[in-house]
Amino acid sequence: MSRAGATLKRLSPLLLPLAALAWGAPDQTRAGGALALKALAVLAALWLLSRSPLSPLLRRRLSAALWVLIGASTLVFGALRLAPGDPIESILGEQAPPEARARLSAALCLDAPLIVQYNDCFWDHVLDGSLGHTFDIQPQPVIDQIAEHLPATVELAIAALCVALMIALPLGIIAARWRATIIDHAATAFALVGVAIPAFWLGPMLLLAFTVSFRWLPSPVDTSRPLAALLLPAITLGTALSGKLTRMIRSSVLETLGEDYVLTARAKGLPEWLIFSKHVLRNALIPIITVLGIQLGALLTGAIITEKIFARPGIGTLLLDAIQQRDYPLVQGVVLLIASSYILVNLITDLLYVVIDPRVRFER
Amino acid sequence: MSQRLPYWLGGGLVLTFFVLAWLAPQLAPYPADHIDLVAALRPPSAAHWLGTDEDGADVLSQIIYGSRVAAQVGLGVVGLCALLGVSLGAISGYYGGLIDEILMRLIDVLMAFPGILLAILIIAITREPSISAVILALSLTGWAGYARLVRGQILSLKTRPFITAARAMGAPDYWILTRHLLPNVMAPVIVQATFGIASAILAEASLSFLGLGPSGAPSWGALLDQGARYFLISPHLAIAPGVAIGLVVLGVNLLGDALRDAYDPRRAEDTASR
């Protein structure tokens, strides 16, 4: 009690300071007393976390998580402010009269001080799940359109990583088990190239051969078979992708093959595809979990091209069109679920690897 | 000779690149803002090498052209960042406490944005962006990779002998970061800055596809945009810029291997990962 009284006494200097401010910017004074609650929170939650049974290494995987996500949306909201260039002025043109100026910028939050607009504009629409208002003639929650977007991109990203498996992983292993012949190198050249090729221009390229020249594959837009429609976009999302997993596999198993283990099982005298199945992809398939973490984000702004080149309704074509529309609120929604969902797969691949490979539980 | 071919390939399409880009003026047949609406969507020809687009301008100078905008970004995105990114880690490499604790947590969240999502976000806002506007937009993010690098590696160097010996010297910190430290981070900055130039002149080209590139300049990405469009009846529009950017990715890749290799043979004997 009496070290929290000396404490106060202490402070007292800037009570009055506090004061004058609250009194001169109430509205500030509020978001900023809302913001600190907020971040108190925050702290509880890590706080809860620290003492939770869990382990270190995941304890500290999921501060570090809560820390990058309230960044990175921060982020985002600074960005859109920041930015040069006037919203206001790029939607109503430089001649809008002053009053329709003011309405706008009262719709989209503008007008507010910034503090005022990082708390009740932003975190309160994070909070209260609906990302703020699309600014429309209607406006819809942000949340309800994306919602309505997602599981295109969704089964898009999905469809793209089942292709890359699909080439990357038979072509790596191939060409790690013969290396340095023309399979090893004819699997390396493709790897370079189809890193090399922008999807944008392979995606048309393919349209134009299987679906206007030979007529196999049907019009990306006709709904009447979305699977043989999705053949398309998913390997132009995925080549890419196949191209540099190719590569890794190819070196995580030539890595693998120079274990002592490996030595012990052929010396054991296995047959080669025991001593691949059982000693050799187990291993070397562990770094490729990690690495798929990190490209599904690549896959996610790769949708946005790939939906724009096939016409699919996505969150690619819902960020194009907003960012044509001038509709911020959508514009800084879909943003922020790009980053948050790339955010959390990350984190549970990082989680996935503990579980996969035991060595990583035990270090530090 | 054949086990360097790849490397040779690679140095050629480089130089060949910018060369272009340096003499367009010089080199390309047409000037940049010729059109001859007469001559609208021509096929390949001796006249017009590569045809012409709806504007009846000549495809293989836009391309030329383009050149200039993709090397000014690769080389200004590559630049930028890995100036940014190897002072600030090298500072928060070597002095640790604070500074290293707040970019360290800075850099996680730059991180966590996949790809060109935050240059789509600034240029959405900014109208009609300039080139260096682009560039200042695909830095943004692209600078955290190189602090991250640079980081690790002082980390890893500052407890050897040689700096120990430097300080005992009485040598000021200045001098220890950039007589002793820095030119032994230098080598793997300059591969990873090689491969960024490729990625940097991908990320142009996909914003300029988007619609988000520098307004006024006949980026790749904006012709294969525009190109697209008279796809079914003149598929050439489209398939000259992709194939100039395919080729010089491949070029800046392939380059990037062979200085990798270099710097770190032991690797280049067993593995050509990443």
The other form holds:
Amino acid sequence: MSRAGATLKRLSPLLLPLAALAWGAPDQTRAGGALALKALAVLAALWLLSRSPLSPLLRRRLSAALWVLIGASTLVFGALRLAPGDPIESILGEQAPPEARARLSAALCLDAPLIVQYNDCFWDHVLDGSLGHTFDIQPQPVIDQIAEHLPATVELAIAALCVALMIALPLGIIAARWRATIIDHAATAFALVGVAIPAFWLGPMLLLAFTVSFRWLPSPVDTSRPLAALLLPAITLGTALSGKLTRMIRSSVLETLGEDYVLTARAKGLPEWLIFSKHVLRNALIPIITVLGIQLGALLTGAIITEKIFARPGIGTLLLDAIQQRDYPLVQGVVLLIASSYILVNLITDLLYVVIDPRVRFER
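Moving from the form predicted in complex with its partner chain, what structure would you give for the form predicted on its own?
Shown below: the chain alone.
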């Protein structure tokens, strides 16, 4: 059986209920036909990808990325409709007249059957690039809302990652170099403390100490000194990540130190700094990059607690507010961004594998 045939066989359990739902009213039949065409387009894209000159590793990653995006989007679409709460009530209030509720429900595409909502009010808006419009008195394109809030989250994620690396890299290497000494025990204890301290406690404590008591740093909402205002959120978010990275770097470096090529380099009389820089660190990077890719994806999706504590208008804050207001298109758009961020970061991680270890390119 060809790859396209196998994909169609896997997709058939989803297409059969779709056809059953579409069998009935004309709008449902039309929406079902449109979804079937979209499914055929996905299969055609997968077939073209399987025939492309890309490496097998990259083809597998891109195919998996497409399925992850479709699956995550469909799951959040269904979960939002099953969740309690009424978007109309959150916009108009409990005392709104039935006529106004009916008009707004029709305008927001909430009175249509689920299959029509799934095709017309979700996938059509995803494909046209707008991701739909927010549920509000004055609707705005979801993509505009995401574009407005994304820079704050990217800024915080990069700053937190820099803080984590500045702490974890030297601690992890020193702990591995002087294994089972007081230095190793101190570095391990710091890693455990970093993981154990929750952000909802560390953030307010840093604010009380450096902003309220000593006044060394400005308020996080002070736009006149953006870099100084970013420091405390980056430390709050980066401390927990540094604890995880310290243990991972220590473990990876210790494993690499026991390899035969390191013992051979020492037997040749090479200096220790050269062994570490040329042989140990480069070969220890692959598991470290794996953890970094996963953690960066998590940071890019927005640390809700940290953004709320420091009043940063990022993606995490946007998602939390959208859930509270039952803003279906905005939640769906943010989740799609989250899935895309994870996919992109992991794809870049896979490409970095090839740069660091060329043997990866020959994997099938």
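Heads up, when I say rigid core I mean the largest set of C-alphas that superpose within 1.5 Å between the two forms. Computed from a prediction, not measured in an experiment: that's the story for all the values here. Numbering follows the first chain given and starts at 1.
After superposing the rigid core, the C-alpha of Pro271 moves by less than 2 Å between the two forms.
With the core held fixed between the two forms, Ile323 has its Cα displaced by at least 2 Å.
For Asp260, the Cα coordinates differ by under 2 angstroms between the two forms after the core has been superposed.
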